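Given as C-alpha cells, the chain that follows is alone and in the form predicted on its own.
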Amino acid sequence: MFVCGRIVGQLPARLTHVNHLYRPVKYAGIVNINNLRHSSDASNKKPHKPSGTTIKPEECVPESRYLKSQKTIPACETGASCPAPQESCKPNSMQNQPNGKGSDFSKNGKYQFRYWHLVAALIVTGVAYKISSSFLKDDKTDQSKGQSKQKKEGRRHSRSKNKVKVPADSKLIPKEVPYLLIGGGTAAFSAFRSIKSRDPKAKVLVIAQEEEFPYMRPPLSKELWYNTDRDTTAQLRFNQWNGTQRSIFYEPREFYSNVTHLIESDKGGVAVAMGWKVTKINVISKTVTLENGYEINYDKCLIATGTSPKNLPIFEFAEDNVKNKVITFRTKDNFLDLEENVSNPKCKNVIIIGGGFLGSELACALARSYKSKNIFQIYKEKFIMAQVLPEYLSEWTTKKSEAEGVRTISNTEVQDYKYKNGRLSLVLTGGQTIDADQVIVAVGVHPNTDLAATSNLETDPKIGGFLVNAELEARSNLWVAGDAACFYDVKLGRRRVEHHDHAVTSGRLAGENMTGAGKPYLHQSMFWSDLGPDVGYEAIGIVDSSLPTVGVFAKTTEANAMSVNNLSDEQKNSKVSRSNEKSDSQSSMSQIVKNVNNTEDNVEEGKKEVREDNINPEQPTKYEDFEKGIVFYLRDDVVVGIVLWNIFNRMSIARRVLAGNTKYEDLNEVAKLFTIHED
C-alpha cells in the first residue's frame, strides 16, 4: 500500500510531463524544415515567425491553458433566478452528483478510493507515456531526416528554389527603352560600360535570365579554389594575382538603377531585370517578348546570352536521388553547391567526367585543396588537354596532374549507371563500375541560340551561335557579342570562342558600335589555364591539336648544353633539334619539338627518336621536360595560334607574329622574340 500511495501520489506530475512531452507533436505539422536547416535539434522549437511578425500573447505560453473549455456556472451565481425552483442553488463545486450504484462520491460529496482506480491510473499513465514517447521520438527522427535529406538532397536546389524576378511584376518594366541587353553575363557588363563611356547619361536595360548582377566566371574554377578561409570564399571574394582581394561581382549592387525608375533618371544609368526570359525579337518592329508576353520597345538591342553546359544523356532523365549527386557547372550556384557537398566528411568519391579545360582545371583544384579525398578524372581521350596541346606537352600535362593527386582514367568514357541503397556507382567502358559521391560534368557547352528560331536570326551549322559580321551586327540596331556570337574574324576566317576575354572584347566592341562607332573586331582575344603550380599556360589564336606544331622549350643547365655537343649528325637531323645561346654566365639551350601531323602513329614515330636520343641511359629524356616553352600552331605553314607555356607577360609579341601572316623558315629564331630564357 505504501509503494501504491506513492505511485498515486506522483501521478498528477506524470501527467504533467506526459502533456509537455506530447506538446511539440502538436507544432510538427507547422515547422518549416527550412527553417531549422542549420539547427542540430529542431524537436523542440518553436514555430518559426517571419521577422516583424507581432505574436499573440496566447502563443508564448502553453496552448492549454487557452484551449481548456470553461466552467459552466450556474445562473444562480450570476445573480439570476435558478430556473427550477426544485434545484437549491448551491456552488458549482457543490452540485449534488447521482448517487446511484457505481458511483464514485459518497452521500455528503467527497471522493471514494476505489482499488480498481489506482489500477487504471497505472495503466493509463503507462499506455499515455509509451505512446508520446514513440510519438516524440518518431518525431524527433522525422525532423533529424528531413534535416539530412534536406542537407544532402535539397540543399543543392535550394539556391535556385525560392528566387523570385525582380521586379516581380513584368509591367514594372519599361516599356520602351534607348538600350536594350539580353543576358547578364561578362558580355553584356562589357558592353554597358562601353556604352556609358561613349554617352553617360544612356539608360539600358538588361534582361537577365540568372537571378544575379553580372560577374566574372574564371574563378569559379580557378581562385575561388585557392581560399583556406571558407568564409572568404562563400562571400565569392578571392585573391587576385597582385595579392589584393576582390568579389566576383563587377558592380556593387548600388551601382545599378532601379528597373521601374531607370526611364525617370535624368542622368541614364544601368538596371537588370533579374529572373526574365526573352523569348522572341522582332527586328523589324524592335521589340522583344518575355516569356509572359509583355513587350518591351528598343532602339538598340544586344543579345549577350552566353552558353549553357552539356549533360551526358543518362542523367538528363535520370531519378532525383541520382540528379541530386550530379552538377553541372557554369554558375557561382554551382560553385557554392560543389564546395558545400565536397566538404562534407562523408563525400569521399569526387569524379570529374571531361579532359578539357574546365574539367583539368576543377581536378587539379580540387586535389589540392581536398588531400584526403579521392579526385577522379575520367576523359574518352589518351591525355587531358588532348584536343589543344599536342600529345606529348598534353602527355606531360597529365603527369603533372597526377602528382597533384588527380587519378586519372583515360580512354573511358560512363556508359550507364547504377543507384541502390543511397549509392551511386557509374558503370564505365567495359564493364567496369567506380563509386561516386559526387559527379561534376565538364563535357562542354552549347551556345544559347533558341531566339534564333522564333526571331527569324541565322546561325552557324558547324560551329554554332548567332552569325554576325565583322561588325559583330546580325541585323538593323541588333548585334551579338561574347559566347553565343560566330563572327568573321578577318585574319582566321570565321569563328566562336568561348573565353573570358573574348566576352570582354567583343562586349566592349558591340557597345561602341551600338552608340555608332562602325568598328571590325580585329582583337585577337586570349585565354589562360592554370594546372596546379607547375602547369600554367596563356595561349591566343586557333589552338587545335589536330594543327601541325612547332614547340620551342628552354633549358638551362650545363648537362644539357654538354649533351648537345655530344649529338651524332643523325641525331642533330631528327624531328627534336636542339640549338645553343648564351646567356652570361650561364648556356641555355632550346629544344625544338615538331609535331608535323597529329596521326597517332606519327606521333608514336616522333617519341620513339626522342627517346633514342639518350645520351646517358641513367638520366631521363630531355623528351621528358617542357616546364617553359612556345607552341606555334600552323595552317598552311602560317602561325595561325600560339601557347605561352609557363611564360607570361608575351602575349603582345603573340599578337604582333599573329598578325603578320608570314610563313616563317625558322620558328627557332621566331620564339627568341619572347625571350624565353630570361624568366
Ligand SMILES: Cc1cc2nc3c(=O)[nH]c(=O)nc-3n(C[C@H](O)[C@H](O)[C@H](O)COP(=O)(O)OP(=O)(O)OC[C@H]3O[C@@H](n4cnc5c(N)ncnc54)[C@H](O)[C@@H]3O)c2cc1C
Given for the second form:
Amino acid sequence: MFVCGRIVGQLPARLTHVNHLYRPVKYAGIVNINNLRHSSDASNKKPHKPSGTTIKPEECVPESRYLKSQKTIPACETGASCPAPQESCKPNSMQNQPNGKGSDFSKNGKYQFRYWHLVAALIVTGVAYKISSSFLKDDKTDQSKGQSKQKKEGRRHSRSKNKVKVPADSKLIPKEVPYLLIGGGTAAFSAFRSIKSRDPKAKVLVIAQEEEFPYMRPPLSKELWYNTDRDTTAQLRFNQWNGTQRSIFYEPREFYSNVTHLIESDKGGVAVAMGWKVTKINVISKTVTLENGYEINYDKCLIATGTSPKNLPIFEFAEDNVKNKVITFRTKDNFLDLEENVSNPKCKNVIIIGGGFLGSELACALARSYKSKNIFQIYKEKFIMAQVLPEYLSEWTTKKSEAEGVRTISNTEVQDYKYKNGRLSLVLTGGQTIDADQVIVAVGVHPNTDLAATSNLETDPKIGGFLVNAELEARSNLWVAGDAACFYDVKLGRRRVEHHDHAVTSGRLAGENMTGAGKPYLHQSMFWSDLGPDVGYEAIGIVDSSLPTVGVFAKTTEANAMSVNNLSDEQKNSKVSRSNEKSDSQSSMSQIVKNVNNTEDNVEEGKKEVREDNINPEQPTKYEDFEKGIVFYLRDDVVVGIVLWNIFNRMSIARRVLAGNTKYEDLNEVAKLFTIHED
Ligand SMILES: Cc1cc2nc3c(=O)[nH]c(=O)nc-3n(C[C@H](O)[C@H](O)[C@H](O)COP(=O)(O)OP(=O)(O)OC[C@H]3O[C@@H](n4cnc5c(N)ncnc54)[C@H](O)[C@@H]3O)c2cc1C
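I have the form predicted on its own already, so could you send the form predicted together with the named molecule?
In what comes next, the whole complex appears, and the chain from above leads the way.
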C-alpha cells in the first residue's frame, strides 16, 4: 500500500540512545494550536480520535437519499409468491362464475354471503393445512435450506463473476465527451467533483471497470468489521468517528446522470459507464478505445486507474477449489465475500499473509470481530508494519495486535499448499503446515498501468505508475491522479503514493487543471491507519523504516511502563531518557528514542553517538509504553516524514515542519510543537 523507494538495504536495525532530557515546555509561546485540539481528554482514547479524517462529512450521503432511489418492487412482480396480495394483484374470480339458480351469486353477478360457507371454508382450510404441513414439512425445510444455500453460492458467484455492464451495449455510450475519466475510484470521484464545482454544466463521463458507482475503500478493512449490526454491514454502512453513520458510496445513485442521455442534458452531469475497460488512449486524436473496440473522443482525459492487489504465484495457477478459499482484498465485493466466508461456522482458521497496512488492519479487525476463530497473520519480517515503523515501535504494535487476539507468525513465508479431501493447508518456510479455511493475501499492490504500453505513455521503472509532471499532466489534455500517478513532489522528489488523501487531493487538482487552473501539486497528503481500537496513527511524507528516526513519546501513567524483560536485544541495549516535567497543571513524562540503522555507512556513527551520549550500558533501563508520540524520519538530517502516533489533529504542524526543510539541532524541541501531553 505504501511505496517509497527503500534507500538502504534492510539490515538489522539497531537502537542507540540519546541522553536528551525532555525539558519543561512552554508550548503556547511557540505555536498556538488551541483551535486544532478536538479533545481535552488526557487519555486521548479512540472515541475522540477522528480516524479517517480525510473522509470529510461533506462527502457523506444521507441514507434516506440513498435508499429512496431503491424502488421497492412488489413480490408478485419479482416472480416470488405474493405474501399479501394487494387489490391490484387479486384474480377477478367473479368473471368465471356461473350465474344460475342456486348459485351463490345474485342475478347481477354479486356474491351472496351464506354462513355455512364460512364454516366449511374454515374446516377445509384447517384440514388442508394439517395434511400439507405434516407431509411437506421436511421437504420444505430441506428445499428452502437448499434454495438458500444455492442463493448464497449464487450470490457469491454472481458477485465476483456475473457482473453486468451498464449500459450493456457500448453503442449507448456517447461517442464524444468534454471530460472523460478512466477509472471510477476515489481519484475519479474527487476529480469530477472539482470539475463540476468549477464548471457546473460540465458533462463528465466516467468509464469504470468495476460495476459500481464510486466508493471509498478504507472502511473495508476497518469500520465495516466493527459494526455489531450485520444488517448495517450488509448495506455497506459504517459508523464514523463523529458518531454518524454513512454509506461507503460517495454519492447516491440518483446523483448520476444516465450515460445515454448525458450529452443531451442542458445542465450537464456525471455519468458512469460501469463494467467497461479502457484499453488504449490515442493522445493525438484524443480518443480512448474500450475492450470491444468502441471509441470515444474526449477534450480532456484523466487516468485514475489505481492499483490491483498482488497474489502469490502459488495461488495464481491453483485449481478452482483452492482459489475459492483464497482472496485478495481491494473491492467491496471482496469485503462481502470475505465477510460471508468468515461468518460461516465451518470457517475456523483464517490465515492472513502479509505484515503491511492491509494485512495488519484486517488481522486486528477480524480478531476483534470473530473471537471464536483463529486469526493467523504470517509475514516475512520480524514484526508487523516493519517497513514503515522503527523496530521498537513495530514490535510494540505487534504485541498490541496479539493482545487483540491475532496469532502472529513472523519471519515466515508461505511456500506451497496442500489440498486434500476439501481441506487446504499452507506449507511454510521450515516445512511446517497450517490448516486454512480462508486465506487472505495482502502482500502489496501494483499500479494499473497496462494503458502505458498500448498508448505509448511513460512509466517509472523503479516505483511504477504513469510519469506526470508537477501539474499531474502526462501529455497535453491527459492527466493522471491517485495511486497510479508517479508525480514530482517539489519537496521530496519523485513519488507514488497509495493512500486515500492523496487520491482525493491529486484527483481534485487534476480536475482543477482539466478546467484550466494550471496549478502544481504542492499539497503534502497524509495517510492514516487503525489497528484495532487502541492504535491509530496519521503520517505524512516519507515514512520508511530504513531511514534514521527519532521518536518522542509521552508517558502519563507508571502502570503502563513495559518491563525491559519483554524487550528485544536491540531494545535492551538501547537507552531511553526520561524526565519528569510539569506542563501546565499536568505532570507528564517523555521518552526519546533514536533509531540509527545498522547499515555499513552508519554503524560507526551509531557507536560514536553512544560514546558521546555517555550512557552507562549497565544502567538499568525501563521501556515506557509507546502509547502516543511522534516519530521523525530523517534524510541527510532533514525531516522527510512524520508519524503522529495516537495523537490527532496535528497534521498542519507536521506539514509545516516538513515544509521547513531545516536541519534541526534538537528534534526534541520540534516535538514540543506537537504538545503531545496535552490531550
Ligand atoms: C481495503 C483498503 C483499505 C484502505 N485503507 C486506507 C487507509 O486507511 N488510509 C489510506 O490513506 N488509504 C487506504 N487505502 C488506500 C486507498 O483506498 C487508495 O489509495 C485509493 O483508493 C486510491 O484511489 P484511486 O482512485 O487512485 O484508485 P482506486 O480506488 O483503486 O480506483 C481505480 C479504479 O479504476 C478502475 N480501473 C482500472 N483500470 C481501468 C481501466 N483500464 N478502465 C476503466 N477502469 C479501470 C479499477 O477497477 C478501480 O475501480 C485502502 C485501500 C484498501 C483496498
